[in-house]
Structure formats: structure tokens, C-alpha cells
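A single chain, nothing else alongside it, follows as C-alpha cells in the form predicted alone.
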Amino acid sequence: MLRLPRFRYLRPQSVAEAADLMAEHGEQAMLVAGGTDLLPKMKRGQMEAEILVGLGHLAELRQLERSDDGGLRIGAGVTLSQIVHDAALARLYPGYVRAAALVSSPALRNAGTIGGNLCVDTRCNFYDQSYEWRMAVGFCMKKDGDICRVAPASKRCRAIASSDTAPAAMALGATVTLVSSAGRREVPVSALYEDDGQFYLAKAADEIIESIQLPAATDWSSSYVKVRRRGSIDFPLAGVAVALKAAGPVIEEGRIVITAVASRPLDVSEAAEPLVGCTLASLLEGQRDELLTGVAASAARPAKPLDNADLHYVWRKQMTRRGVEQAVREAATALLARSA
């Protein structure tokens, strides 16, 4: 049985107080709310805290508003349980929803958290595996090693993103709110990445996720396709996350984010631009396949499937394509519905 290693858990009263918290311990401290990720890589060896700093408990964190252009602020404690249980949300930004209903499984969605599932590590067949495995085989330059086990001339670590969420909430034009002890700043969801599997996260470690805010939804429509080898629990091998915005029943504006073929989410939007002036009809009756093809090829090309992940990387790529194909239409089929 894998056990935790002895930790402190500090406890403050707010996010305040947590950033504060953070700036004093630096590198020996790391933020916990659902610990759905934390907790079993700090028995695994893969990740090293002296002080836990608890986020779980604080209410601040915890709130659902609407904001005054329309849109809808989240609280980054808020758990994704609590999003796929919202019928306003599912109505108003589908593709988000889908994209937290479809993280590992009810109950670790019961304690997983928003802003948690954004910040979510990297992972690799190489790296997710328990410290004597590791060591077996050689450490990775993600934890311990200085080499690259799945591609070992990179000079950087190419594990791959894992979020569900932050490509939808990419496709959407989401932003955070991050809070310091120097102050808040609001980024876009976009920002919070790096291409590097070992450095995945832009914001600075004494950084604090306090909302995620959703732009408002009126004219568009969103989805997120899934491809994983289990119909739960699983990590996506492939995932597209796809937003459309419609006047009347003619496309105006099209987002596409791919994520699982590279170390960080890709946007990919400028592929959804041959969507522009398309009728909702003639995509959904089948009159513009060719064009929708040419959509997903170029969407796609940017993935950089390796061998780290459950699945072949060839066919990964290839459902790269088949996910946008598939995301395209329905966000297209609930636009089409809606201008009815």
C-alpha cells in the first residue's frame, strides 16, 4: 500500500491569507482543495511537499454569479459535480459541461475542483508510475532524471496536457482571475500554459486560481469531444474542444482547441475559419463534408501525438481529426436547434 509522506497542513481563513502562506514557504509548499491529483503523486514519489496549503474549505471560493456583461463567474473551489449538475450551465455553455462530466468519475468529480482540473498535471507512460518503477527504468526529466524516456533527443519534457476542462474553457475565450501576495490579475485560460511538460504551468507557484470567468453565450454554441480507451476514469488520449457563434443560421465566428496531442492545449482556431458564412443546414445535411474534412485535417495538424499514452499515437492524430469533425456538427446541430 502506498502511503503520504508526513506533511504540515496549513489552513487559512482566506485566498488572501493562502497566497501570503505561499510566498513564505516558496518551493516547500504546494495548494490542495480536492487533492484528486496531489494526493496520490505525493504517495508515488512524483511530487514533494513539506506544507500543504488548504484551499478546500474556503467559501470565497465556492460562488456562482452571474456578471454584469452576461456572463458567469465561477469559483475556482467549485466541483465539477456541481458544474454537470447545472442545468443553467449545460444550456448555456454545453461543450464546458460535457468537458467536467467527462473527468475520471463520479466520485473523485464529487471532491475535484475547477480550478484544480485547469492546473492538472502533465502525464506520460513513462512518469505516472510508482517511484521503484521509475527508478528501474531510469528517472525521467520530468521527476529526477535528465533525459526525456519517450523522446530522449528533446531537449524539453514532452508529457502531455490532461485537462478536460481548460480546452473548452479555451473555446469559450475564458479567463482567470489569479491572486499573490502582490495582487490579482486576470489572464486568459489560454495563458496558464507552456509548452513543456515539465513547466506546464505559466503562473508563478505563489499563484491562486480564484475564479474562472465564462463569457457571456448568447449566439454561440459549444462542444467537447472525449477519446479515451474506457467509457470512464480514463485521461483523454484525444480531445476537441469546439465553440460556434451563429446569426441566425449562418456561422460567424468558429474556436477550436485540441488537447492530449501536446504539452499544453492547442489552439487551433484559425483551422474554423473556412466555417465563416456556412449555413448551419449545409454543414448538418451533409453538403459541406468535404470542406468540413479539410477543417479537421488542418485542425489537426499541429498534434504531435508521441508514444507516451495508452493507444497508438498514429490513430490518436487520426481522431484528433474525427473529434473536430464530430464537435463542429454538434455545436452546429444545437445553434441550428436553438435558431429554430
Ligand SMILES: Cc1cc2nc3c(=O)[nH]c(=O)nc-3n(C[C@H](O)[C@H](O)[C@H](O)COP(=O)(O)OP(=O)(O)OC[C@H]3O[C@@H](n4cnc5c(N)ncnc54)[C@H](O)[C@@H]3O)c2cc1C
Given for the second form:
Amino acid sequence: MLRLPRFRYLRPQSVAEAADLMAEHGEQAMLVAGGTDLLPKMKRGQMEAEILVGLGHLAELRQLERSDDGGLRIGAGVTLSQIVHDAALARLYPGYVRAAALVSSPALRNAGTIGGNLCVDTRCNFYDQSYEWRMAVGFCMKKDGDICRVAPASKRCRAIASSDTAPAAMALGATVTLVSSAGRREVPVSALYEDDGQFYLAKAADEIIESIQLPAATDWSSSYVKVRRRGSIDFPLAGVAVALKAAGPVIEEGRIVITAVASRPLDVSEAAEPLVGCTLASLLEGQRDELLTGVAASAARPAKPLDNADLHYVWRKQMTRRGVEQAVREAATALLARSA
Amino acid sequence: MNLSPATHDGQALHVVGKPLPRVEAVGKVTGGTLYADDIDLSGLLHCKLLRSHHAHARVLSIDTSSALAVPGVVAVITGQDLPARYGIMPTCEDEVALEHEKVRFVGDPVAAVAAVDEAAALAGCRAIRVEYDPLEAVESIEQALLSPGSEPIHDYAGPANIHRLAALEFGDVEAGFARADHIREDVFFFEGNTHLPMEQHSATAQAANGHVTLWSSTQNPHYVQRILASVLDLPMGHVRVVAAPHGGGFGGKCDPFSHEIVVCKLAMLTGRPVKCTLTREEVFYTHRGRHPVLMWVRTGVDASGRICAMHFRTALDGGAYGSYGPASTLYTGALQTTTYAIPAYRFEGARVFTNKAPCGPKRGHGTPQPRFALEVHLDKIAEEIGLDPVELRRRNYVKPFTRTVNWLRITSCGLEEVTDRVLEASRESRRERRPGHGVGFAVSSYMCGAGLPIYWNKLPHSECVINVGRGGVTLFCGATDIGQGSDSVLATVAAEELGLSPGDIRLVTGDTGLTPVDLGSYSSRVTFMAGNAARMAASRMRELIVAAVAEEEGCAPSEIEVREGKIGRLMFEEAAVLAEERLGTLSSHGSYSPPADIGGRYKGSGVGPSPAYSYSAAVVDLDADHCTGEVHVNKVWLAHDIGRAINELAVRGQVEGGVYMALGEALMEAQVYRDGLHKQPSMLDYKSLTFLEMPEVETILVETVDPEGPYGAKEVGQGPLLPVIPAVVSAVHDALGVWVDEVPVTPEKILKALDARAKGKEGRFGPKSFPDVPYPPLVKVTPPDAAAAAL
Amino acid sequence: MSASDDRDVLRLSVNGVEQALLVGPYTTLLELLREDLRLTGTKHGCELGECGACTVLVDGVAQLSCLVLPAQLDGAAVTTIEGLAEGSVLHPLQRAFMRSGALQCGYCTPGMILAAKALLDANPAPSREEIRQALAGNLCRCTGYASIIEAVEDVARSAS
Ligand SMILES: Cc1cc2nc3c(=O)[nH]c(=O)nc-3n(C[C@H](O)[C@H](O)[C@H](O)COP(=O)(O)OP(=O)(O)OC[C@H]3O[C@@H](n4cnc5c(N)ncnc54)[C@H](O)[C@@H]3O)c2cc1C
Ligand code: SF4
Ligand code: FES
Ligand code: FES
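Same protein, different form: I have the form predicted alone, so give me the form predicted together with this ligand.
The complete assembly is shown below, putting the previous chain first.
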């Protein structure tokens, strides 16, 4: 049986106390919410911490409330399952809910939180292995070693951004509230990430995600397409989140975020510009297929999958293009249905 | 399902054929069943193995001193403590429990630590210092054969790393090709895959008074007992191996394993019970799974599509050790003839060593790979000569009660029926046409137990003892229920004979200390062989009791009815007491040995013969996306000639499970390596189908009532897997017009085949050529003459 | 390792029995159940959240016990496969699994039954698709799943 290394578990009574504990213990401590990402990695020696500061029990992280601007503020400790089973949320933010619904398996979503999901470690099949396995290859830059096994010439780790909800949240223009002993700040979700597989989070290690704010969804709809081998359990091999705005029959604005094809989710919304001015109907009835293909191609251009995940990296890039086409169609369909 | 009326030899059947729940089901649904890792003994120590992190290296030194200093560590052993070589097959005893001279794959065990808990044992392992001198590693069949001048993996295999060669010719193949109107050659590759039982292997040993007892998640307690006795240097009678309730095997728990030997040794050394449970990653290294096989096949047919001659070549990637390799090699050539009447047949096979986890038997042992190649090859011939692929097959089907060119005895054979039934059931779907939609068909056959044991001996293959005392019936048999339902089969057979219900029979199985021999749960042998032994024992018991009752009642035994818990007018319990009063202890026995004349008499003839063969036909309906290469299987129809279903529910379960495993192998399962390391030793990365990928399966059972099977029963554990893999490939071809001659059929392979076609090349993905293998001169075997061929 | 000073007292109800347990914070619920409480009906196939064999119910919700820290649970009610039958009367799911042949080796069965129970408790009349979705994290290598779906449908049908 794989077992956890020893650690101390601290159970703060509030987010503020958790922030203080993080400040006090510095590098020795890590936050844990559902534990579904952290614990397997600790079992395999990919992550080490002498102290875990637990967040899962904090009721203040489990609130869901409307904000003044008509948006929604969701506590970081809300589980993925809660998101999935919230019918109102699914109406307003179908892309985000879909992304949450496609994370791993049902039991895992019962434990996994949306805050933990935003911080989920980057993945690589040279790294997501046991200590003994990694020792056999001589370790790698991300943990215990010094070179990258996938791209030996690379100066940085190229592990893959693997959160499903991060791109969906970015496409919505969501923000997160970060709390530390030094204070509180609100940043766009996109500002959480660095294109570096090893140091993939742009926030400080002791900053706690308190909540995620989804802006009002009036006239917007969204979608998320996930590419993977099986319909369950698997991480994304490519993911595409799309949000489209249309008050009437014509698209006014579009956002596209792709993931699992770089070390951070990539906002490629410029690629959506040609969609502006298209009617939803023309897009869905196949009259603008060429335009859509063009959008997909330029959206997928920055995708640089490498040979460190399931299936072939060329295929993953191809599938990113397909994913963009499908996600745009789905978002457009939802908008059309809403206007009808 | 449409089963034949429940009678056998004119006698009504009462429990045989009924869809009854498994006899051990209550323990499994309540959590009460104790699997190997659930066993706890007082003073139990926990063991961990230190494994090589080199694919190929000489071991220069092993320093265990600091391991012994780790708190909680009780004992550390290395290869010095267990020097004896062993192997499941006497012809390749090339393993030791712990290697101290040379390691041959990443994961090869080199030392073992026993400690008060697993964490301490692991810390102990990490404290051991091993000095290695790395050697060049061999990763593929081609690389092995190139004899790179580097050190051979095993000295006995020579510089080309060839473990085993075979070359056989039955009939005049050249003449056959000469008279053929059409000849075709194809090359195929089957990527290896593994069993992935849900249960990770576990073994616990206890030693006292010079005796050792091992509880293990093994399929073959008898063979493990033999190897333990030899490696531990104990008399056979001092070794008891108990097959614990089993969390899935599929062939992966057939070999004697390091951890089993090591816990015995550590128990002997420490005087305390010792347990070793493998992690999932270690299960991938323990492997013994499906061999990667390269195949080349050449077939000549006449103008009407009848096969004139076939030449089949295989090259197996065996991994680092022998395991069942000699048998695996021959199996890649043995059963082509049990579905098609091939008048002249040549088979050349080779197994090479590579520095990867050792391959061995997995469901269908050595035959799914050639079956895939053969069926797809026939599809291509049919396409080329413009004949319907089903018709081509029908023209070549073997007939019941005949003998094949390689001397295999065919008895009951439902090939025609399974074909008819599966086509009938899938008719509507086959009519449907939409872009990307495809349907594929294939047939297969499998053995009901190997005709010969793994090591040469003349013991019965299966024995049963039935004791009746104090009104209760206890059946003792060495067979092991690995989830396939063999306990239920034994109980059902005994209950049928004794007029009881299966739940009335107490079973003691899979325990070499308590039960008479049964060779093990492999080669689909248990229902046929142990079932016959149980039937013999039970009918003898019935005769004893009936005779006593007849005497009491003053009538002829034939007038005594045995049914529904009664023997004549007496309740079974009363009748049993009566018989015991008259006869003393009531004990009966039965045994089974396969008939002697079921195979040929040439070198290599030991592989293939079986007292009967099951037959299966599959239709696969799928949609394949020409843009993404993704495949969605809509439905599978599987018709299976079961001879007779002893338990319809269990049979259906085996069919559905076989189809499940086949779809996994056809579409995603693969044991892949990179830089000498297993690329994905986890349940997340080794892909097996979830609920969401599994299509509907329509099972059709055909009962041909085999003359020698118990109540006519044949096997179902392995056969239904076989036709599904080629049927998937065939359906993809039907859908997109391209051939993927390499399993698993992944999206990228489909896209590459489509791409090749778009570029004006052959719409195909697969190996381009077959390597040069130094096959030996052919052993020419005269086929049976016309008289012998018609039984 | 056994006795040490980093263990905390944890209050937990397991199959209806209130317990005060001394456990290290790094001991997963899976280890606690199997090794400390000897409730070995809870199985394990990976210990990494990848197979579903270790599924138990925590306050009625399906959780992978190999990834649950007992420290996160204080006061919770855990149900394992041993806690499903009422005395000697099996739970309808247990009976249906037997009847439908929804188990072979039985190793995935405890997790499968508990995942199915969580589903039926929340949704007594699920569609076939909902059943497949709810159980999609529980792998079974033996049955091919059809008989499991049948068993769950059977219970849902007889409940309605
Ligand atoms: C088999 C398997 C499959 C999976 N498949 C997917 C998948 O398909 N898609 C996917 O996106 N994920 C997947 N995951 C990863 C993971 O389960 C989810 O991402 C989950 O949402 C993580 O949430 P958690 O609360 O369990 O995180 P934890 O494991 O508790 O934490 C994850 C990380 O986030 C940090 N963290 C947690 N909460 C906070 C907070 N409030 N503020 C700051 N930092 C925080 C932790 O310190 C840790 O570094 C999978 C995991 C497994 C084991
Ligand atoms: S991308 Fe390179 S450095 Fe990063 S985890 Fe993979 S091998 Fe290691
Ligand atoms: S053991 Fe927990 S999911 Fe596999
Ligand atoms: S019954 Fe064996 S794994 Fe499901």
C-alpha cells in the first residue's frame, strides 16, 4: 500500500488563522483542501511538506453568494460536485460547470474543491511517477533533478497546465480573492499562472484563494471541450473554453482559452475576433465554416504540446483545433437557444 | 438467450443451467471475504522488495548493513539467501527470487526487507546500497535480433537473445501455394498489454516445525507449491499453498513470483509470519502479460476461396525471463487450424528476450495476437477476390468431429451456429449506413484446458474428493476460483448429482494441504476438467447413498429418485446417515485426465491439444471519426458455443467480461516502455475502459453439448475475447476504408492511415516488414490421413 | 510505525458505532479502516484516487478513502461495506448484485455498491446514463459493467 510520509496537520479556525499559520511556517507548510491533488503527489514523493494547513473544514470558504454587479462569488472550498449539481449555475455559466463536471470521477469531485482545482499541479509523465521510478530515470528539473527529460535543451520545466476549471474561469473573465497575512487582493484568474511547469503559480505560496468571482453573465454563454482518452478519471490532453457574447442574433465579443497544451492556460481571445459580427445562425448552419476553421487554427497556433502526456502530441495539437470549433459551436448554440 | 431444454442423456437437469447467484457471493457483497491482503496473523511482519532501477546491469555489490540499522527492520535478504534457479517451465528455469548477479529489467527484485510495518520495510529498502555496472539494454524485437554484440540478456539464449524457436510444417505447403489461384501476404503487430487485476498481488507466509504455509493471490497453488519446495529445499509435503479468495487474475497470477518465495524465506528465518503486498506499480513490473508479437502471414486460396496453404510467422517480445514463453511461442501458431481447415500449414515462431518486464500468459494465451492477424488477413483476401468475408470463412470452416492438419482433435463445433446467430442478431445494424459507421465480423476458438500439464507428469489433471458426514456434503478440489466462478461450477455439478442445491455443498478448494491436485486456473480448464472430476466423485457418492436406500426400501437402485433434497422417500440427510450406518465413512473421489489421442506426436505437439474447443463469433458496430480518428463502439454481439451453460449467469458474465477486456486491448490498453522504463505504471495512465466506454453487449449462447464435457459444458473464460479484437479492426476498415494492422487501434494510427491514403499511398497503418529471424529447419509432420481426419 | 506521539484523538462514527480513535494525521481513512479497525471489506487498487476500489460513504457521500485524511473528518459518519446489511438482512443493492451476477472476483464490489448507494440515496430513479456517470470512477476488470448497471436498475425499479 502506498502511504503518506509523516506530517503535522493543522486545523485553523478561520482563513485569517490559516494565513497566519502559512506565514509562520513558511516553506515547511502547504495548504490542503480536498487533498485529491496533493495527497497522491505526497505519496509518490513529488511534494513534501512537514505541515499541512487544512482548509476543507472552513465554512467561510464554502459560501456561494450573489455579488452586487449580478455576478457570483464562490468560496474556494466549494466542491466540484456542488458546482456540478447547481442548476442555476449551469444556466448562467455552462462552460464553467461543464469543466467542473469533467474533472476526474464523481467520488473525486465530492472531495476536490474549486480552489484546489485552480492550483492543481502541472503534469508530466516523467514527473507523475513514484520516487523509485523517477530515481530510475535520474529525476528531472521539476523535482529532485536538474534537466528536463522531455525537452533536454529547455531552460524551464514544460509540465502541462491541467486544471479544467481554470480555462473556463478565465474565459468568463473571473477573478480570485487572495488572502495572506500581508492582506487581501483580487486578481484575474489569468494572473494566477506563469508559463513555467515548475513555478506555475504566480501567487505567493502563502496566499490562500478565498473565493472566485464570476462576473455577471448577461448576454454571455460559455462552453468547455475536453479531449482525453476516457470519459472519466483522465486529465485533459487538450481543453478549450469559449465564452461568447450576443444580446441579439449577432456575436459581439468572444473569448477563447486553451489548456493542457502549455504550462499555463493560454488566453487566445484575439483569435476570436473574426467571430465578432457573425450571426449565430450563420455560424451554426455551416455558412461560416471557413471562418471558424480559421479561428480554430489561429487559436490553436500557440499550443505546443510535447511528448509528456497520453497519446501523440501532434494529435493533441490537431485536437485543440477541433476543440475550438466544437466549443464555439456549443456556446453559439446555447446563446441561440437562450434568445429563442 | 435461447438454451436447449434442461436434460442431459435423457435425464432432467435441476440446477445445471440455472442462472443462480455465485455460491461465494454473500461474502463478496458484505466485505466478509478475506482476500490475501486482508489476512492478518499475530506478530505479522511486512515485507518490501528492493527493485532494480536499471534495465540491464551487472550487480557488483549489495550492502544491506544500513538497512538492518533502520528502526523496525527485522530481516534483510538478498539473492545469496535464495540462490536456487526456477521457472514455471522446466525448460527455462532462468529466474531467481532475488537477483544478485545481474538485473534484466527495471523492477527486477534484488533484495527484500521484513519489518514491523510497511513504512519501516520501505525505509529499509531505501537504505540498501547496490552497486551496478549498467549494460546496454534491448528494447524491441528487432533490436534483440540484431545481436548488437553487447552482452546477451541470458547466456543460454545467445547473442541474438533468442529464447525459443519453432518451425513446423504440416503437409506440403509449397504444393499448396503452387495450386493456389490467389496468394496474399500481410504483416501485423500486436502491442503487448497487461492483466490489470483490481487486486494487487499479495502473499503471506507462516513457518513452523519445518513446514511452510503460504496464502497467496495465486491462480496455480499446485505449481507454486512445487517451486517453493524446490527453491526452499523442503519436501513437497512440507509446503502448503492456499489460494486466497482472488481479486482477479486473467493469467497474471499464474507464475510463481519473487514475493511469494521471499515471504516464505523470511518467515523461515524470522519465525514470524510475513506478508508482502505489491503496489500497483510493482504489479506492472510483475506483469507476465500479453506478448507484443510481430506477425507475417501468407495464404493461398483457390478460385472459390478455399485455403490451399498457409504460412504463419511470429516473433514474440518475451521481456526479461522465460515464464511460460515456450508455450506462448507455440500458441501463436497452434489454433489457426481449429477454425479453418487448412490443408497445408507452416508455422515458424520465435521468442526473444528484451530488457522489459517478463511477458507470460494473459487471457487467450498467445492466441489473441495471431487471431487478430488471421481474421484481418482473411478480410483482406476476401476483399481482394471479391468474396463476402463471411462466405470466405464459411467455405473454410472446420467440421465437427474431424482432425486438423496439425493433429488437433475437433469434437463438438458450433462454428456455423455461432456465425448464423450473431449475424441474425446484428442484421438491422449491419444494414444501417451512415458516414463513419462500420461493422466488423470475426470468429475464433479456444481450448477447454491444455491437454498436457506444464511439467511432465502422469497425474490426473484434476481430482475431487467428496465426503458426506453428519448429513453434510463437503467437496475438496484443488481448483481455484479467481472470479471466473469455478466454485459455483463445482457446487452445481455436485448438487445436480446429489439432488441438492449448490448452496448445500461446502467447498474446500485451492489448498494444496487439504485438497487433491488440480493443476490450476489457467487455459480455461477448470469447468471441463475439475467439473468432470467433481461429477465423477458426486455420482459415485450418489450411487453409494442410493444403494443403501434401495436396500433399506427393498427395491432396485434404479427406482430411487434423487431430486430436490430427497433420495427416494428419505430426506438427503436421513439417507446419508443411513448410508453411513451401513458403509462406514462416506467418501468418494473422481479424477480427470484428458484422452491421450487428442494431439499429434511431434516436438511441439504438446501445445494446442485440448479435449474440446469452444467457438465464438463477434460482430462489432462502431462509429469512427475521420477528422479525429476517435472510435466509438456502439454495440457488440457475441455468440459463443459453450457446449452447455452450467450457470447461465456466470457464462454471460464471462462473455461480457471477455468483450470488455478485448475492447480495451483493441482500442487503448498497451504496456509501453520509454528509455527502458515502463512508461505508465499506474491505473490512471494505463487506460482501461470505464463504464462510459463500454458498449452494450448482446450475448448469444449456443449449446452444442460436448460429448466429453461435464453435462456437455465447454469453456467461456477466454474464448469470447478473441474475435472481438479483429472485429474492431474490421469495423474500422468498414467505417473509414483504411486498415490499422497494429493493435491497439489509437486515433493517431487511424489518422496516419487516412493520411497515407490521402497521399495516394496504401490506406494502412502497420509494420512495414517482418524481421529476419534465424528459424531452424522445418520439422515436417505428416498430417492425418483421410481416415484419421474424420473421427 | 506504531506508538508515537504525533497522533490525535479523532471522533468518528463508523457503521453507526461512535469511536474515539488515536491516529496519525498522515494515516488515510483507507488505512484507518483496514488496519486499525480491521474493516477489510474496503479494498484498494491504487491508493492514488485512480480506481474507485476504496470508495466509502462519508456522511452519505461517496469518497475515495485512500485520499481522505481522518483529520478532515472529525465527527463524521463513515459507512463501509460492512455497515450496509441490517443484521443478517442484506441491503437491496447487495441482493441485486448477487442476483444479476454483478460481481465476479468481487474486488471492485464493495466500492461499486457504495457508489451505487450514494447515487440511489440522492436519486432513487436514475436513468441508465446517470448510473453510468455516477459509477464512472469505479473500475471493474471482470464484469464488463452491464450486470452492475442491471443490478442498480433493478433496485431503483423495485423501490419505485
Ligand atoms: C485520478 C485523478 C484524476 C484527476 N483528474 C483531474 C482532471 O481531470 N481535471 C482536473 O482539473 N483535475 C484533476 N485531478 C486533480 C484534482 O483532483 C482536482 O484538480 C481537484 O479539484 C483538486 O482540488 P483539491 O481541493 O482536492 O486540491 P488539494 O489537493 O487539496 O490541493 C491542490 C493544490 O492546491 C493548493 N490549494 C488548495 N486549496 C487552496 C486554496 N484555497 N488556496 C490556495 N491554494 C490552495 C494546495 O496547496 C495544493 O497545492 C485529478 C486527480 C486525480 C487523483
Ligand atoms: S517537463 Fe521536463 S522538467 Fe518538467 S516535469 Fe516533465 S521532464 Fe520534468
Ligand atoms: S485505492 Fe483509492 S481510488 Fe484506488
Ligand atoms: S468483479 Fe472483479 S474487478 Fe469487478
